[in-house]
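The chain that follows stands alone, in the form predicted on its own, written as structure tokens.
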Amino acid sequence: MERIDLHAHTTASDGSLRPAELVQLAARLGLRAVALTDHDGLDGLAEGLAEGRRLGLEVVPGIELSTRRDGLGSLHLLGLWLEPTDAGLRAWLAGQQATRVERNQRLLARLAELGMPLDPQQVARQAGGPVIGRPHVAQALVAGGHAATVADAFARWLSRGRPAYVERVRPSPEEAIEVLHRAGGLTILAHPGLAWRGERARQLGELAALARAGLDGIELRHPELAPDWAADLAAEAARLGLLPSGGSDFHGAAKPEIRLGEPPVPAEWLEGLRARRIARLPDHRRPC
């Protein structure tokens, strides 16, 4: 079976491989296509696309956006086939980045109050790129001797409900869907196994609401999606007209248990998504 991976992260957010290195790994593994979906930014796409052209491997330019629904917590949406230079999307992302910077400042202040002061420059060095998130703070906590591992840092300090957790202002899923569609992209609900709290009936109701808002697809292959829940989601997605997608959520050394290209995602899913994306484009932007 030809395989694809439509969810992977690089050093442009919280992964450990540069975009070109990730594309090279995908080529070595024999993947037909890989999507670069860094958190809240597009800065790795130019390098990854160039390496894909050099190697003859399809690279889908993407992003992962964090959204929030009151009462349901965080929902992550993937945008696929985005234009890296889209001015409107970049302006919107700049506003989102400002909320992340403000959250990071409050997070570091909270850690200092707890007796764990961190140098902001050290945290920035852990990131190695423009997007600084909690994983980089966790790495700095490990480097400072305040936690044994990144997982330990989250479990003790940084996860929701822990002493240093600070919520970030996030857009609604509807706003993110609209923004990604304006930029010519498809919208995919990421890792539904992690997305919701509560009863499954309520979760399926939320999926229907997202479909009404224009959601295009849902990840039905992901390392943390249980088979029985995947089957229920697949049936509901088919009823709602949502397309299947999937990926590893690869981060490299930050999550060494996750391997690019696993679980296997069939290449024919890519063609279904591509057809939906082309159908959404205005006539003058459709390929001849």
The other form holds:
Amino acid sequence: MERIDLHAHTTASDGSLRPAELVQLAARLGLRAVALTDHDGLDGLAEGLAEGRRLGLEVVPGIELSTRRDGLGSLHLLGLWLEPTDAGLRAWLAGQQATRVERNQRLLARLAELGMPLDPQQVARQAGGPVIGRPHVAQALVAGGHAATVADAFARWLSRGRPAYVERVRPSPEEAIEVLHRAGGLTILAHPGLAWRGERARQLGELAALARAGLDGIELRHPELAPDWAADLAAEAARLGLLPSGGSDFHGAAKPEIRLGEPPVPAEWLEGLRARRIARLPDHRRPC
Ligand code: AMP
Ligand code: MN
Ligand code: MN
Ligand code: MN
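Having seen the form predicted on its own, the form predicted in complex with ligand AMP:
Below, the chain from earlier opens the complete complex, with every other chain and molecule after it.
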């Protein structure tokens, strides 16, 4: 079976491989295509797309956005086939980036209150780029001797409900879907159920609301998706006209147990998504 991976992170957010290195790894593994879906930013796309052209491997330019639904917690959306230079999207992302910077300041202040002052410069060095996230704070906590591993730092301090958890202002999923569509992208619900609270029946209801808001697809393959839940979601997705997608959510050394291309995602799924994408393009951008 030909395989693809439509969810992966690079040094442009909280992954450890550069975009070109990630594309090289995808090529070595024999994947048919790989999507770059860094959190909240488009900065890795140009390098990844160029390496894809060089190696003859299809690179799908994407993003992962965190959105929020009151009571349900966090919903992550992937945008696929984004225009890396889209001015409207870039302006909206700059606003998102500001909420992240503000959250990070409050997070470091909270850690200092808890007796763990971290040097903001050191945290920024862990990130090596503009998108600074909790994984980088976790690495700094490990370096400072406040946690044994990144996972331990989350479990003790950084996860929701833990002493240093700080809420971030996030958009609604409807807003994120609209912004991604306006930039010519498809929208995919990432790792359904992973970060949601609530019963599965309630989550299926939420899926129907997202489908009405224009959601295009849903990840039915992801390392943290339980097979019985994936089967229920697949049936519901088919009923709602949502296309299947999937990927590894690879982060490199930042999540060493995750491997690019695992679990396997069939290459046919890419063609289903591509057909939907062409149907969504405004007339002047549609290939003849
Ligand atoms: P942020 O967007 O800055 O709030 O950070 C969220 C990121 O932290 C997620 O995308 C994951 O990559 C990472 N993360 C969340 N929970 C954990 C965990 N328990 N262990 C390791 N990494 C985590
Ligand atoms: Mn991440
Ligand atoms: Mn996610
Ligand atoms: Mn991800």
